[in-house]
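The chain that follows stands alone, in the form predicted on its own, written as C-alpha coordinates.
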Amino acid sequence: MATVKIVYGSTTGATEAAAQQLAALLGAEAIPVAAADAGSFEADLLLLGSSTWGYGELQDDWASGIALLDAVDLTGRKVAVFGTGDSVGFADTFANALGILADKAVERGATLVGQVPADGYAAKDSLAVRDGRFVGLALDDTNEAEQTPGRLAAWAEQLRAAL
(Lines of atoms letter the chains of each structure in order from A and count residues from 1; the text may use other names and numbers.)
(Lines give C-alpha, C1' and ligand atoms only; values in the text may rest on other atoms or scores of the structure.)
Protein backbone atom coordinates (compact mmCIF):
# COMPACT_ATOMS: atom_id res chain seq x y z
CA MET A 1 0.00 0.00 0.00
CA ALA A 2 1.27 3.47 -0.90
CA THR A 3 2.25 5.76 1.94
CA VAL A 4 0.91 9.30 2.03
CA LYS A 5 2.20 12.00 4.36
CA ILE A 6 1.17 15.62 4.75
CA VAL A 7 3.63 18.20 6.09
CA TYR A 8 2.09 21.60 6.68
CA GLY A 9 2.59 24.99 8.29
CA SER A 10 -0.38 26.85 9.76
CA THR A 11 -0.71 30.05 11.76
CA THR A 12 -4.45 30.71 11.98
CA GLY A 13 -5.56 27.08 11.69
CA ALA A 14 -6.97 27.18 8.15
CA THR A 15 -4.10 25.20 6.60
CA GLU A 16 -4.10 22.78 9.55
CA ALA A 17 -7.83 22.18 9.03
CA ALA A 18 -7.24 21.49 5.33
CA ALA A 19 -4.36 19.14 6.20
CA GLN A 20 -6.54 17.23 8.66
CA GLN A 21 -9.38 16.94 6.13
CA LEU A 22 -6.96 15.70 3.48
CA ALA A 23 -5.50 13.22 5.97
CA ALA A 24 -8.98 11.82 6.59
CA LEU A 25 -9.78 11.66 2.87
CA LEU A 26 -6.47 10.00 1.94
CA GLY A 27 -5.77 7.87 5.01
CA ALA A 28 -2.63 9.93 5.55
CA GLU A 29 -0.56 11.20 8.43
CA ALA A 30 -0.59 15.00 8.90
CA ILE A 31 2.56 16.45 10.48
CA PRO A 32 3.07 20.11 11.44
CA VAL A 33 6.31 21.24 9.80
CA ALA A 34 7.44 22.62 13.18
CA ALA A 35 7.45 19.01 14.47
CA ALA A 36 8.86 17.44 11.29
CA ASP A 37 12.15 15.65 10.83
CA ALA A 38 13.80 14.23 7.70
CA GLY A 39 11.68 11.06 7.96
CA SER A 40 8.51 13.15 7.76
CA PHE A 41 9.22 13.68 4.06
CA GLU A 42 9.53 9.95 3.28
CA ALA A 43 6.37 8.83 1.44
CA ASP A 44 5.17 7.57 -1.94
CA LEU A 45 3.00 10.69 -2.10
CA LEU A 46 4.06 13.72 -0.10
CA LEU A 47 1.73 16.70 0.35
CA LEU A 48 3.26 20.00 1.38
CA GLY A 49 0.98 22.73 2.71
CA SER A 50 1.40 26.35 3.68
CA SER A 51 -0.59 29.50 4.02
CA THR A 52 0.76 32.58 2.24
CA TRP A 53 1.80 35.55 4.37
CA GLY A 54 3.12 39.07 4.02
CA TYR A 55 4.04 39.79 0.44
CA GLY A 56 3.65 36.23 -0.78
CA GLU A 57 5.87 34.35 1.68
CA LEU A 58 5.71 30.91 3.26
CA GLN A 59 4.14 30.46 6.69
CA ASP A 60 6.72 31.11 9.47
CA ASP A 61 7.21 27.46 10.52
CA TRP A 62 8.52 26.70 7.03
CA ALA A 63 11.68 28.74 7.78
CA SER A 64 13.16 25.63 9.41
CA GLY A 65 11.10 23.26 7.26
CA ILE A 66 12.74 24.43 4.05
CA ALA A 67 16.13 23.52 5.53
CA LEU A 68 14.81 20.00 6.23
CA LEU A 69 13.44 19.79 2.70
CA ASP A 70 16.80 20.91 1.32
CA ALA A 71 18.36 17.80 2.87
CA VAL A 72 15.85 15.32 1.42
CA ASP A 73 16.18 13.54 -1.92
CA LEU A 74 12.73 13.44 -3.52
CA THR A 75 13.88 11.80 -6.75
CA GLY A 76 11.20 9.47 -8.07
CA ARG A 77 8.59 10.61 -5.55
CA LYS A 78 5.29 12.30 -6.19
CA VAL A 79 4.68 15.59 -4.40
CA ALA A 80 1.55 17.72 -4.31
CA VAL A 81 1.23 21.18 -2.74
CA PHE A 82 -1.72 22.94 -1.16
CA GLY A 83 -2.35 26.08 0.79
CA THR A 84 -4.61 28.82 1.97
CA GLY A 85 -4.77 32.52 1.31
CA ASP A 86 -6.98 35.51 0.49
CA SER A 87 -7.61 35.79 -3.25
CA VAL A 88 -9.34 39.16 -2.95
CA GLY A 89 -7.30 41.10 -0.40
CA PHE A 90 -4.02 39.70 -1.72
CA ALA A 91 -4.94 39.06 -5.36
CA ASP A 92 -1.38 39.77 -6.54
CA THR A 93 0.30 37.25 -4.19
CA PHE A 94 -2.50 34.73 -3.59
CA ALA A 95 -1.14 31.25 -2.86
CA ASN A 96 2.46 32.23 -3.66
CA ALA A 97 3.55 29.71 -1.00
CA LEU A 98 2.37 26.89 -3.29
CA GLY A 99 4.73 28.08 -6.00
CA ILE A 100 7.62 28.30 -3.54
CA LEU A 101 7.01 24.78 -2.20
CA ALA A 102 6.46 23.33 -5.68
CA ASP A 103 9.71 24.82 -6.96
CA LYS A 104 11.62 23.45 -3.96
CA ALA A 105 10.12 19.97 -4.40
CA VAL A 106 11.04 19.89 -8.10
CA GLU A 107 14.53 21.17 -7.25
CA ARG A 108 14.85 18.19 -4.87
CA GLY A 109 13.88 15.79 -7.70
CA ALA A 110 10.14 15.31 -7.15
CA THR A 111 7.46 14.79 -9.75
CA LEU A 112 4.74 17.37 -9.15
CA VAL A 113 1.14 16.11 -9.21
CA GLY A 114 -2.22 17.67 -8.35
CA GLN A 115 -2.33 20.76 -10.55
CA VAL A 116 -5.68 22.59 -10.50
CA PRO A 117 -7.20 25.03 -13.06
CA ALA A 118 -6.91 28.67 -11.95
CA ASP A 119 -10.38 29.50 -13.31
CA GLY A 120 -12.89 30.72 -10.76
CA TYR A 121 -10.45 32.47 -8.42
CA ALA A 122 -10.39 36.23 -7.86
CA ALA A 123 -6.59 36.28 -7.84
CA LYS A 124 -4.89 38.27 -10.57
CA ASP A 125 -1.34 37.01 -10.25
CA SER A 126 0.46 34.32 -8.32
CA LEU A 127 3.78 32.49 -8.30
CA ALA A 128 1.63 29.38 -8.04
CA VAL A 129 -0.04 29.76 -11.45
CA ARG A 130 1.70 28.25 -14.45
CA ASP A 131 0.03 28.00 -17.85
CA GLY A 132 -3.40 28.80 -16.39
CA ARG A 133 -3.17 26.20 -13.62
CA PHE A 134 -2.25 26.35 -9.96
CA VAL A 135 0.71 24.06 -9.21
CA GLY A 136 -1.49 22.56 -6.48
CA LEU A 137 -4.69 23.20 -4.55
CA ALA A 138 -5.31 26.82 -3.57
CA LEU A 139 -7.96 27.43 -0.91
CA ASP A 140 -9.52 30.74 0.09
CA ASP A 141 -11.45 30.31 3.33
CA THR A 142 -11.67 34.10 3.70
CA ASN A 143 -13.84 34.64 0.60
CA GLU A 144 -14.79 31.18 -0.68
CA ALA A 145 -15.12 28.96 2.40
CA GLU A 146 -18.18 27.25 0.94
CA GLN A 147 -16.03 25.88 -1.90
CA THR A 148 -13.34 24.37 0.34
CA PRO A 149 -14.99 20.98 1.10
CA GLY A 150 -15.70 20.30 -2.57
CA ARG A 151 -12.24 21.43 -3.65
CA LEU A 152 -10.61 19.18 -1.04
CA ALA A 153 -12.71 16.15 -2.02
CA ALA A 154 -12.07 16.62 -5.75
CA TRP A 155 -8.34 17.09 -5.17
CA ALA A 156 -8.14 13.98 -2.98
CA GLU A 157 -9.69 11.99 -5.84
CA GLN A 158 -7.21 13.50 -8.29
CA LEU A 159 -4.32 12.52 -5.98
CA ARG A 160 -5.63 8.97 -5.53
CA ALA A 161 -5.61 8.60 -9.31
CA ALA A 162 -2.01 9.87 -9.40
CA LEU A 163 -0.94 7.04 -7.08
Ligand SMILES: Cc1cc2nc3c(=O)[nH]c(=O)nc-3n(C[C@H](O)[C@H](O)[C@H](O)COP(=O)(O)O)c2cc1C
Given for the second form:
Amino acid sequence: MATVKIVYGSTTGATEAAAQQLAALLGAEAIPVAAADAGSFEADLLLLGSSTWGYGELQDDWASGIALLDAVDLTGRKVAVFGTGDSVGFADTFANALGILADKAVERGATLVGQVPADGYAAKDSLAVRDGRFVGLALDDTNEAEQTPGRLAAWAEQLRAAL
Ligand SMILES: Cc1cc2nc3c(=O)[nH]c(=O)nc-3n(C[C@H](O)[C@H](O)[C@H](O)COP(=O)(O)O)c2cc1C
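Can you switch from the form predicted on its own and show the form predicted in complex with the named molecule instead?
Full complex below, order starting with the chain above.
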Protein backbone atom coordinates (compact mmCIF):
# COMPACT_ATOMS: atom_id res chain seq x y z
CA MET A 1 0.00 0.00 0.00
CA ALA A 2 1.14 3.51 -0.78
CA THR A 3 2.31 5.44 2.23
CA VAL A 4 1.04 8.95 2.83
CA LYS A 5 2.60 11.29 5.39
CA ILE A 6 1.59 14.78 6.41
CA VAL A 7 4.10 17.19 7.94
CA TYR A 8 2.54 20.44 9.15
CA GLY A 9 3.18 23.63 11.10
CA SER A 10 0.34 25.38 12.91
CA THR A 11 0.31 28.13 15.54
CA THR A 12 -3.34 28.42 16.58
CA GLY A 13 -4.52 24.98 15.46
CA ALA A 14 -6.26 25.71 12.15
CA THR A 15 -3.73 23.96 9.92
CA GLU A 16 -3.37 21.22 12.53
CA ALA A 17 -7.13 20.54 12.30
CA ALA A 18 -6.85 20.37 8.50
CA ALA A 19 -3.88 18.00 8.79
CA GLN A 20 -5.81 15.71 11.10
CA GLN A 21 -8.83 15.65 8.80
CA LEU A 22 -6.61 14.89 5.80
CA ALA A 23 -4.93 12.14 7.81
CA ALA A 24 -8.33 10.56 8.48
CA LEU A 25 -9.45 10.95 4.85
CA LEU A 26 -6.23 9.51 3.40
CA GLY A 27 -5.23 6.99 6.06
CA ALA A 28 -2.10 9.02 6.64
CA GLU A 29 0.19 9.84 9.52
CA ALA A 30 0.20 13.51 10.58
CA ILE A 31 3.45 14.80 12.10
CA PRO A 32 3.96 18.30 13.57
CA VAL A 33 7.00 19.73 11.79
CA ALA A 34 8.57 20.60 15.16
CA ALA A 35 8.72 16.84 15.85
CA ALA A 36 9.81 15.81 12.34
CA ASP A 37 13.05 14.14 11.35
CA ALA A 38 14.41 13.25 7.91
CA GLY A 39 12.36 10.04 7.87
CA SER A 40 9.15 12.05 8.25
CA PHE A 41 9.50 13.10 4.60
CA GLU A 42 9.77 9.55 3.24
CA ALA A 43 6.43 8.59 1.68
CA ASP A 44 4.87 7.81 -1.69
CA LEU A 45 2.76 10.90 -1.22
CA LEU A 46 4.00 13.62 1.10
CA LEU A 47 1.73 16.46 2.22
CA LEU A 48 3.36 19.62 3.55
CA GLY A 49 1.13 22.02 5.48
CA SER A 50 1.70 25.53 6.79
CA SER A 51 -0.35 28.54 7.75
CA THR A 52 0.96 31.93 6.62
CA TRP A 53 2.27 34.42 9.19
CA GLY A 54 4.10 37.72 9.37
CA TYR A 55 3.41 39.09 5.94
CA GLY A 56 3.42 36.10 3.65
CA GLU A 57 5.82 33.89 5.58
CA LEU A 58 5.95 30.26 6.67
CA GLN A 59 4.63 29.30 10.10
CA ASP A 60 7.51 29.53 12.60
CA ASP A 61 8.00 25.80 13.25
CA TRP A 62 8.94 25.38 9.59
CA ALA A 63 12.37 26.94 10.21
CA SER A 64 13.68 23.56 11.37
CA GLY A 65 11.58 21.75 8.75
CA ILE A 66 13.16 23.67 5.88
CA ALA A 67 16.60 22.76 7.21
CA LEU A 68 15.55 19.10 7.18
CA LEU A 69 14.12 19.37 3.67
CA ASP A 70 17.36 20.92 2.45
CA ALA A 71 19.06 17.63 3.29
CA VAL A 72 16.37 15.35 1.81
CA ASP A 73 16.22 14.13 -1.78
CA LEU A 74 12.60 14.18 -2.97
CA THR A 75 13.38 13.01 -6.50
CA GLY A 76 10.54 10.86 -7.79
CA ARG A 77 8.30 11.69 -4.81
CA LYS A 78 4.85 13.18 -5.10
CA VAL A 79 4.33 16.20 -2.88
CA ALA A 80 1.21 18.28 -2.24
CA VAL A 81 0.96 21.43 -0.13
CA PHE A 82 -1.87 22.89 1.94
CA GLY A 83 -2.52 25.48 4.61
CA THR A 84 -4.80 28.08 6.12
CA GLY A 85 -4.71 31.84 5.71
CA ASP A 86 -6.87 34.95 5.81
CA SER A 87 -7.94 36.00 2.32
CA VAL A 88 -9.58 39.24 3.50
CA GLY A 89 -7.09 40.55 6.05
CA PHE A 90 -4.11 39.46 3.95
CA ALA A 91 -5.44 39.52 0.40
CA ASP A 92 -1.99 40.18 -1.12
CA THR A 93 -0.25 37.37 0.73
CA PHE A 94 -3.09 34.90 1.13
CA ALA A 95 -1.67 31.43 1.78
CA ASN A 96 1.78 32.48 0.53
CA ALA A 97 3.27 29.65 2.58
CA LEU A 98 1.94 27.18 0.04
CA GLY A 99 4.04 28.82 -2.64
CA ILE A 100 7.14 28.72 -0.43
CA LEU A 101 6.67 25.03 0.42
CA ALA A 102 5.89 24.11 -3.20
CA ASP A 103 9.03 25.85 -4.47
CA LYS A 104 11.13 24.08 -1.84
CA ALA A 105 9.65 20.67 -2.69
CA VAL A 106 10.30 21.15 -6.42
CA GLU A 107 13.83 22.40 -5.66
CA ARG A 108 14.41 19.12 -3.79
CA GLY A 109 13.27 17.14 -6.84
CA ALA A 110 9.59 16.44 -6.05
CA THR A 111 6.69 16.31 -8.48
CA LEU A 112 3.97 18.64 -7.29
CA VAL A 113 0.41 17.31 -7.30
CA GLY A 114 -2.88 18.65 -5.91
CA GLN A 115 -3.10 22.05 -7.59
CA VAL A 116 -6.50 23.77 -7.19
CA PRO A 117 -8.19 26.29 -9.55
CA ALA A 118 -8.24 29.78 -8.00
CA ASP A 119 -11.74 30.50 -9.36
CA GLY A 120 -13.47 29.72 -6.07
CA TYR A 121 -11.34 32.19 -4.08
CA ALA A 122 -11.63 35.96 -3.61
CA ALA A 123 -7.89 36.51 -3.15
CA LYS A 124 -5.87 35.52 -6.18
CA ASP A 125 -2.91 37.88 -5.78
CA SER A 126 -0.69 35.45 -3.91
CA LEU A 127 2.67 33.80 -4.32
CA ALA A 128 0.70 30.55 -4.10
CA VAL A 129 -1.22 31.24 -7.34
CA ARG A 130 0.47 30.23 -10.58
CA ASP A 131 -1.33 30.35 -13.93
CA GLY A 132 -4.73 30.68 -12.28
CA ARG A 133 -4.23 27.81 -9.87
CA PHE A 134 -3.19 27.59 -6.26
CA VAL A 135 -0.15 25.32 -6.02
CA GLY A 136 -2.06 23.33 -3.39
CA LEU A 137 -5.10 23.51 -1.12
CA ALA A 138 -5.66 26.96 0.37
CA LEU A 139 -8.12 27.13 3.27
CA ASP A 140 -9.55 30.22 4.93
CA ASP A 141 -11.04 29.36 8.30
CA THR A 142 -11.23 33.05 9.19
CA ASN A 143 -13.72 34.04 6.47
CA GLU A 144 -14.85 30.88 4.69
CA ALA A 145 -14.83 28.19 7.39
CA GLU A 146 -18.03 26.68 5.99
CA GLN A 147 -16.14 25.74 2.82
CA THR A 148 -13.31 23.91 4.60
CA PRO A 149 -14.91 20.45 4.98
CA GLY A 150 -15.93 20.32 1.31
CA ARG A 151 -12.56 21.62 0.13
CA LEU A 152 -10.74 19.00 2.23
CA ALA A 153 -12.92 16.15 0.99
CA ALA A 154 -12.59 17.17 -2.67
CA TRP A 155 -8.83 17.57 -2.34
CA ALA A 156 -8.42 14.18 -0.67
CA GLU A 157 -10.26 12.63 -3.63
CA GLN A 158 -8.01 14.51 -6.05
CA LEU A 159 -4.91 13.26 -4.23
CA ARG A 160 -6.16 9.68 -4.15
CA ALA A 161 -6.51 9.83 -7.92
CA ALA A 162 -2.93 11.15 -8.20
CA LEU A 163 -1.48 8.24 -6.20
C1 LIG B 1 0.01 38.51 12.76
C2 LIG B 1 -0.67 37.66 11.72
C3 LIG B 1 -0.16 37.63 10.44
C4 LIG B 1 -0.80 36.89 9.44
N5 LIG B 1 -0.32 36.93 8.14
C6 LIG B 1 -0.99 36.27 7.17
C7 LIG B 1 -0.59 36.37 5.80
O8 LIG B 1 0.38 37.05 5.45
N9 LIG B 1 -1.31 35.67 4.87
C10 LIG B 1 -2.41 34.90 5.21
O11 LIG B 1 -3.01 34.30 4.32
N12 LIG B 1 -2.81 34.81 6.51
C13 LIG B 1 -2.15 35.47 7.48
N14 LIG B 1 -2.56 35.37 8.77
C15 LIG B 1 -3.73 34.53 9.10
C16 LIG B 1 -3.35 33.14 9.58
O17 LIG B 1 -2.60 32.44 8.61
C18 LIG B 1 -4.64 32.35 9.88
O19 LIG B 1 -5.21 32.84 11.06
C20 LIG B 1 -4.42 30.86 9.97
O21 LIG B 1 -5.65 30.18 9.97
C22 LIG B 1 -3.60 30.42 11.18
O23 LIG B 1 -3.41 29.03 11.06
P24 LIG B 1 -2.68 28.14 12.20
O25 LIG B 1 -3.60 28.16 13.39
O26 LIG B 1 -2.60 26.79 11.60
O27 LIG B 1 -1.36 28.74 12.47
C28 LIG B 1 -1.94 36.13 9.77
C29 LIG B 1 -2.44 36.14 11.07
C30 LIG B 1 -1.83 36.91 12.05
C31 LIG B 1 -2.43 36.94 13.43
